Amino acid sequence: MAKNVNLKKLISNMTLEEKVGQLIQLNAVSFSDSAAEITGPVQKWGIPAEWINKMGSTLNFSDANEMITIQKKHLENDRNGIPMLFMMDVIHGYRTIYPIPLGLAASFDPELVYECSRMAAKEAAAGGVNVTFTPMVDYVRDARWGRVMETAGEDPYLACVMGATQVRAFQGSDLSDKENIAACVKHYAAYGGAEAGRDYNTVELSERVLREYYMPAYKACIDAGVKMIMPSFNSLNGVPSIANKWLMQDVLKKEWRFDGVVISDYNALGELKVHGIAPDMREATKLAFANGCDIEMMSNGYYEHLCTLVREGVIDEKKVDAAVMRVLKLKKELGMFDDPYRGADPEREKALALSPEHRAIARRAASESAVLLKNNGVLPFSKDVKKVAIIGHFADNNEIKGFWACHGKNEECVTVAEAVRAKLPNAEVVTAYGCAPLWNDKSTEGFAEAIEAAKNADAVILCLGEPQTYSGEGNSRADIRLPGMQEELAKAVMAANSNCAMLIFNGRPLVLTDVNECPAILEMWFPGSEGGNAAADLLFGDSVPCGKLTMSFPKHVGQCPIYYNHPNTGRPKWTAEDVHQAYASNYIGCGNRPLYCFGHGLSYTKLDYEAMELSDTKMSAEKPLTVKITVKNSGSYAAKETVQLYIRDLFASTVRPVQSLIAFEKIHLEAGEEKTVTFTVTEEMLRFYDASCKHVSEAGEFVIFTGYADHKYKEAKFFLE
């Protein structure tokens, strides 16, 4: 079929079973070469071979070769000649892995995010991927939840910017271009609001909070043209998302006018029974389809019941036709009727994977995502050191790619020790494991070797963190301190040698309170394929840290959920000190503020915020406000700085946050250089949802400041008329 294929005519020639087949997605293992090899749901559900040939999409295949094999076999057996869609979780890279999204967002650099996503799109397209299940733009406040690693953190504006950037990068300006793939935004809605930070848990939120914090990023991705959306597993205010009429019909379809493809999450229809919303798969099918779920992923509701529901008159076949049209339209936009294999090319897939160009992008991304939490003059280390001790589980460990790393491999990641040895060929580099980072491993067997190595070194690099499997889907933690005996190891090593820097590898904010006496702490996240090289660049001054935190690091897990843009109470704590204040909203023994807050991140150079100038003290819808912020690099290193702009609405009809990020810009400053960043503040940027859930701005006084979260460098006041 050519690109001018008539989709309406094609649908009119399809049987009901063929139409329903377009709405079913199974794992690639279901499309094996012979009936004898059929496994998993195909075998469990008793799906005959003729039904398999009708299926419209698959996921979780291995490479371009498998894609081509499955597609070829499918087309040989599909009388309509409709190609299958091939989907994959390309979350932070396909084969060349860059930092986890929480880390990449810490770069505060949309251009870098775009570049990384384009790299992933090219590799994935060559591997046969047509659709990626990204971006994940769930708004988060609780570091206990393992999937914070896939998000942009605790600020809704940042999530909007990063999510929309990824959509544009993956999809490009022409979806039929073989280097572009369709994006699927997830998880709609408020999956990140899981109670107690426990994955898949219930979410109870007011509509006002939903609209103001949790939903803007989904809408931003839709406005950016995202082709697909995935409802979340969780129940939202008592109704699972995929069966939630208000969410799926009233907001998504009617208010936001989303006309793309809706795909369920893995077995989400089956989980409607477990939730207690549907007594059986027939009812689950009816609920999900009625609320707009086009493609069912990895459950058997549509296969077993959708045709029957149509023939019984419960579901109008015209609605099935409309769902099929959305799926076929996406295939046509991707150019799959012209070339069912699209960009799938085994040779190109191999050539792009971990190419020098792609490794360079991943290395820069890992460097600019790293956040210097603390530095008492230790970093950067001199390259003239004679002996370096690298201590800890991640010292020479390549398990730093992170969860959801698609086809990335641990053995293809550069370790810290490998990178330091390459950077300092004349230095003696010793490694000591120290201890395992497992929560239930209390052994101190490796302590003596680690302490001895530290004593005899000119510089010590502590490489600590949590295992890759401690964050990501299904991996919530009640205790988010460094697991195992790592805190004890760190204290022993620091006592042996104070010329020590700590690298943290992790998928979430951790409680670092008990190791915060370390002279220097560099947050690396799970940095991906080039993580070791990026770490060495930063440690020895070839790169200057410029990342800023996208989530607050609590002092204690008991502070969770903790987030910078919280509303005031009627009895706020008026002092910043960590002392208990009677009859105020605060904790005994801990204080309210995090150890490290949103937007925090140090540099090796001295950055002075010299001035902030407002064009006026009054603004209106017709008259925006111009804000000019002057920053000078007074230090000796060239560096990048993210200039952040915050507001506080002092009086409004609903309680407003104590601060909200409204704009940012990342700039490069040579040593001694001064630059002025200009922001335009519009009335739209001051809007919020009132008690009636109307999106409004209200006249009154505002504070505007630059700095980060609670740390104000320069501030002023203005009035909205």
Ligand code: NOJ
Second form
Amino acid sequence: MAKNVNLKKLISNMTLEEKVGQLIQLNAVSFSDSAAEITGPVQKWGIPAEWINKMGSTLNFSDANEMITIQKKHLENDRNGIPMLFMMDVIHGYRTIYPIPLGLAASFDPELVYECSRMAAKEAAAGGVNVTFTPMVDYVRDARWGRVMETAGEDPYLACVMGATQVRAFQGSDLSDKENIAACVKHYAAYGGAEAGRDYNTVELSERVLREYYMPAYKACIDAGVKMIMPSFNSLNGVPSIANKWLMQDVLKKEWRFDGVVISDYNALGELKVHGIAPDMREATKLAFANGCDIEMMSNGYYEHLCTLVREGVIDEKKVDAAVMRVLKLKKELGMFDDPYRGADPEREKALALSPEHRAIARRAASESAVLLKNNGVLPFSKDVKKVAIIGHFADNNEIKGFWACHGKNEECVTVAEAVRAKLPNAEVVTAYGCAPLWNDKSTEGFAEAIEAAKNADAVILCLGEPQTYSGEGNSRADIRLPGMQEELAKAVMAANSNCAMLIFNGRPLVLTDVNECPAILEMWFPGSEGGNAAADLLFGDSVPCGKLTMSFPKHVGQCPIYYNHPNTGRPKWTAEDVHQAYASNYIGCGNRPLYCFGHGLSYTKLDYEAMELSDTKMSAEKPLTVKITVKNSGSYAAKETVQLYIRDLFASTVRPVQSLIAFEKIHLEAGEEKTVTFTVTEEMLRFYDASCKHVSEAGEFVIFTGYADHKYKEAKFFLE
Ligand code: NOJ
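So the form predicted on its own is up there; where is the form predicted together with ligand NOJ?
In what comes next, the whole complex appears, and the chain from above leads the way.
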């Protein structure tokens, strides 16, 4: 079919069944060739072969070969010659895996995020992917929720920057370019507000809080041109997103004017029954379709009811045509009518996967995502050490790619022990397992070997954390400490040898209070294919830690949800950290502050914030403020630093957060070098949602500071006129 395919004409020639087929997404097993393999929806819903040929898209296929096979067969049987769309969760890499998004965001480096996303886009496009279900920009505050691993953490501004960057990187400036793929922002809206951090749970939020914290990142992705959006599973203020008129119609379509494709989440229509919102699939179909769901992913509402609803006059066929038009427009923009196989190329897919260039990007990303939480001087270790003991479940374990790692394979991830051995060919490197990181495993059998190894070593690397399956979809935890006997193991090992550093592999902030006496703690997240190499680079000083926390690490799980940008109370706590203050908003036996705050992250070098200068003490909409911050590297390592700028609005008509990040910039400083970063603060950056949900700024006094959450290196005041 020609490039200038006339979509209107095409739609006018389609039967109602063919149109509805464009609005259904089934998984790839549904298109399997072999009768023996018939599983999934085809078996479950008894979908006949002639319907299968009408389907507009699929997800979860294996590679370029399978894409080509399915597409070929489809085109042979579809009289309209409309190619299928192939979609996939390319979340933090396709085959070359880079750190989980929560970790990558800790790099505070949009250019690095762009580079990683480009790498993923190229690999995925070669693998036959046309659309990725990325970026996930759900705003989060509760570390118990397993899907925090997919987010940019607890700051809405950071989520906007990282989300929009991913959209631009995946889609490029021309979607028909075969190295670009369409992005799908998710999960609209407020999926991350799940009560008690339990996945899929109810979300109840005021419109003001929604708009101020949860909505900006979806909007930022729409402004960046994202082609698709996925409503969330959760109910929001009583109504599941896919059926939520206010969300889907009033805000998304009318206010934000989103005109791309809306795709349901997996079986979200089916879940309307379970929620008790729709008595059956017919009603679920009516609700979802009326609220703008174009493609139904993996449930049988549209297949079973949409044609009938149109024929009965309940749904206007013109609305079906409009939804089909949105889907076909995307196919056209992707260039599918010219080349239905697009970039799918088994040879190229193979060549790009884990190529040296891609491994190098993944290694740098893993290193820049790591956060040095604590260091009393043991790190970096000397490369002259003779004997190294690497202890713990993750010592020589390749299960470090994390959840949602697409086609990444554990066996393609470099372990810490492999990397340390490669870096120190002359040292004796001993590993000891210690114990399993499983919440119900109480075995201490491996302790003796671990203690022995620690005693005999010059340097000890403790590699602890949680299994990959303890975070990600459906994997919430009530107790977010190191699972199993790992705390006991850490204490025993530290007692045996104090020249000890701890690496943590995990998908969420953990409560590290009971192991915080460790001389050095390096948060690695799930770092991906090059995790071990990145860890070894950091441990032995070949790279210098520069990550900053994107989510606060609580002292105790009872503090959850805990977030740096919280509103003030009328009775905030003023006394010393862990002393309980009567009749103030605080806990008995646990301070209010987290163990490690948002924005925290150490370096091996010494970074001095020399000065913060404001262009004036007053600003206005017409006259923005210029803020110059000078940072000096007075240590002996070249290093990167994220200069962070926060404000506090001292008086306003609604209670304002005690601090909000409004800008950041990552700089590189040679040893001895000094640099000045210039930020422009505009009136727009000072706006907030007032009690009637108007986005306003109010004249008055503001505090502005640089440092990180709760830590003011330099501070000043100014007035907005
Ligand atoms: C369910 C998840 O919530 C969503 O993030 C994902 O994109 C879809 N399944 C498809 O795998």
